[in-house]
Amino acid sequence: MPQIEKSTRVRESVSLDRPWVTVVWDDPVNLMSYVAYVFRSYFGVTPAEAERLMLQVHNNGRAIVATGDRESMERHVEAMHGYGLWATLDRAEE
């Protein structure tokens, strides 16, 4: 009986160097001014950038607030949860 050789190679369908993103989602609880405050205080963005991101969350339902390696984005998501915001991480779009 012939021996069947099985391939143990795994094909990675996602590019290994593709960055991750932190996404903050709109919620019915937090005031817009508070969301802008969180972006200013945690990410250190300018008041204008914090306002732009907050309006993106409010108007579009979500905003990408950071991009980088997975571990950093996981820390940002945890921090956003600590501030009471809804946040997730995802792969950056190509």
The other form holds:
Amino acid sequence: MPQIEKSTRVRESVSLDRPWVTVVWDDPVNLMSYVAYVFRSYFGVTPAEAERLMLQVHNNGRAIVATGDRESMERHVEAMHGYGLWATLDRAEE
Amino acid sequence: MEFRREDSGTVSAMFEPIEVDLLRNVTSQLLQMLGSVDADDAAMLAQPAIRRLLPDAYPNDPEAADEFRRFTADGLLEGKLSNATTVLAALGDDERADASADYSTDAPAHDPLPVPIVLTEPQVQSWLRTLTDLRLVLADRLQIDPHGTPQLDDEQSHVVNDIYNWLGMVQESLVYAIDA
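Output the form predicted together with its partner chain next; the form predicted alone has already been displayed.
Up next: the whole complex, starting with the chain shown before.
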């Protein structure tokens, strides 16, 4: 069953790699309504989830808004910079 | 000035001519600033306002941050330039004020008519981003602290602060209008 073996190998190689995260940081400039809008329109999350993430940024100073491979997180960070949000990427904490 | 969603899907607002002039003025300055940025010039990229427009993607890894900026700065700057150009275009020509003066029987010089601003969905996207870029640059000029309070308190800064707050109102109005 070569197909099963193949998919198992893929899963192993993914799990070996600690994922990356996209972090959005609080800044005194961006409006709460705009930040929630960006989360909704770019990440396609529900209004409630966008509001939750926005408040997390506002209250905790930062929020993890996406998790995945490095390339995808770089794409998200670049998009956030396009919106004028202060975003970074980092290794996910173990 | 309050944006409303129209049945056609556009959003629109009536701007006072002085508001149009103001937005045209600051957006032109932003365009000039963005146009002068050389993404290969490390010293220029280190300027706080530019740094805020193109932040470090890797806070703990300067080398990776530089590399990321090398790959993304040109595209991000291009997008910001294009957005600001779109905003300017929607504001109409600078000559509009002179042109309206030609039929001054309808619009006396001391009481200029409000200007309708009508934006399509792609234009709204450009406006939202340019309003953000403008506020980021002005916040740097006002030395706004992490709590949102300007550290500069001279007369000139009060004017800039009024503009900064007004741009925030325009942006919030736009966000509410497209959500409606």
